[in-house]
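Take a look at this single chain, the form predicted alone, given in structure tokens.
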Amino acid sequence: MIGADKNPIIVEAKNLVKTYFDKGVETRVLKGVSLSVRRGEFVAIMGRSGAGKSTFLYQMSLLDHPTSGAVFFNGEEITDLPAKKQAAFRLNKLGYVFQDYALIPELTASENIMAPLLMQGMTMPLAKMKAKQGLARIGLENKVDNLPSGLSGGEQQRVAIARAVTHEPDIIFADEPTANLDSYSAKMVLDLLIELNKNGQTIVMVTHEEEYGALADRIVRLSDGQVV
């Protein structure tokens, strides 16, 4: 987004790391990773297969905790925050996007984006208008009522993408979006993530499609679970 360099620091990652031990043998996967996204920025993180692009991504949005360092979210350290505490936080002020759509197979396309909104104490009538609103954005309005097994690959990413923003989230993570996607569904998808950022909707993205990284304002690149 044109002078997002100008706004304000949303999110910032301060010497991560992140440690896994299995049978006694230690790997660290990030080694230290900081980075600030200013509000309204659109970052691409992008390197080789197992540079710790998504590990980073998954602590820097709470999905996951680190070993060390830290994440502040408008200049207040998160990390530490309480389960219950950190759970509300993502509800409320996070959207996420996956490259394996997590949409729930039982419900509906309307009634996965009604989700989050009915755990956020929104009314059913309300969450009912927003997820209509949300589908007719992505032009999905005639797939109100399919379940994602009715939902080709690139329709349920966008559903997820509603799914994402409905709630008008700070910042948008998405890990690998269009992994899974034929080059059609996956350009649907980014115009859809551009157009939101074009709107002022903060997105960090993993991805390994240079071209695809290519469309954000900047690229962060990760090798050997340290920035290079």
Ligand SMILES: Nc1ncnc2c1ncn2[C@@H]1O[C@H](COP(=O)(O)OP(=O)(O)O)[C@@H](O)[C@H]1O
The other form holds:
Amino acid sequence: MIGADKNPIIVEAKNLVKTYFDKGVETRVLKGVSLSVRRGEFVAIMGRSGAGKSTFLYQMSLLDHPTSGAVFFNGEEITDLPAKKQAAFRLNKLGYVFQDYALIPELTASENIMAPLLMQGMTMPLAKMKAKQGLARIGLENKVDNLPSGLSGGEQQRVAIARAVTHEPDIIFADEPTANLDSYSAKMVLDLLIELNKNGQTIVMVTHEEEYGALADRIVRLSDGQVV
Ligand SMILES: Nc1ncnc2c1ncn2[C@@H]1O[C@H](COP(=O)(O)OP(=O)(O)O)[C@@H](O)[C@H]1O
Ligand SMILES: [Mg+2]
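Switching conditions: you have the form predicted alone, so give me the form predicted in complex with the ligand.
What follows is the entire complex, opening with the chain shown before.
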């Protein structure tokens, strides 16, 4: 977003280290990665397969816990919050988009968007209205009652994005949101993310496609668990 470089830092990852121990073998996947993201920024995280992009995104977005290092949100550490508070924080403040869409197969497009809203305590009629508006915004108002199996990959990802933003999260984390899509659907998904960002949505997106990374305000490159 234009001018986002003057906005306050919303999320800051400091010196994140992630080490996996597997059958006595230690693998250091993140070797001290730091990143500050300002409100309204669209940051792309790029790098080769196995560079640690997903691992970094998961630590930064509270989906996993780093071996060491910390994440700050509006200046306050969130990595040390108790699990229950972290779960509430994820639900209320953060939005997630995954490569495989991660929609609930038994729920319709509308119900998938409603689920997190209901978990936040929103009333059924209001959640229904929000889901309808969300689907209209992405041009899928006629697919309200479709199950994910009745949607194309691109449509599923757009529903997943609608689900990720309907509760107005402070930041969305997207891990290779276009990796499974044909170029036409990928472009629609990116156009949607760019439009959200133009309206002020802060976005951190992992991608290995240079063409898509170039659309972000800033590219952070990871190689072998480090920023390069
Ligand atoms: N749970 C795990 N246990 C052990 N190694 C892992 C685990 N998750 C990821 N890794 C390793 O960490 C490295 C980085 O993985 P990842 O973050 O998924 O990379 P990227 O998203 O950049 O392709 C890879 O070498 C991968 O094999
Ligand atoms: Mg990955």
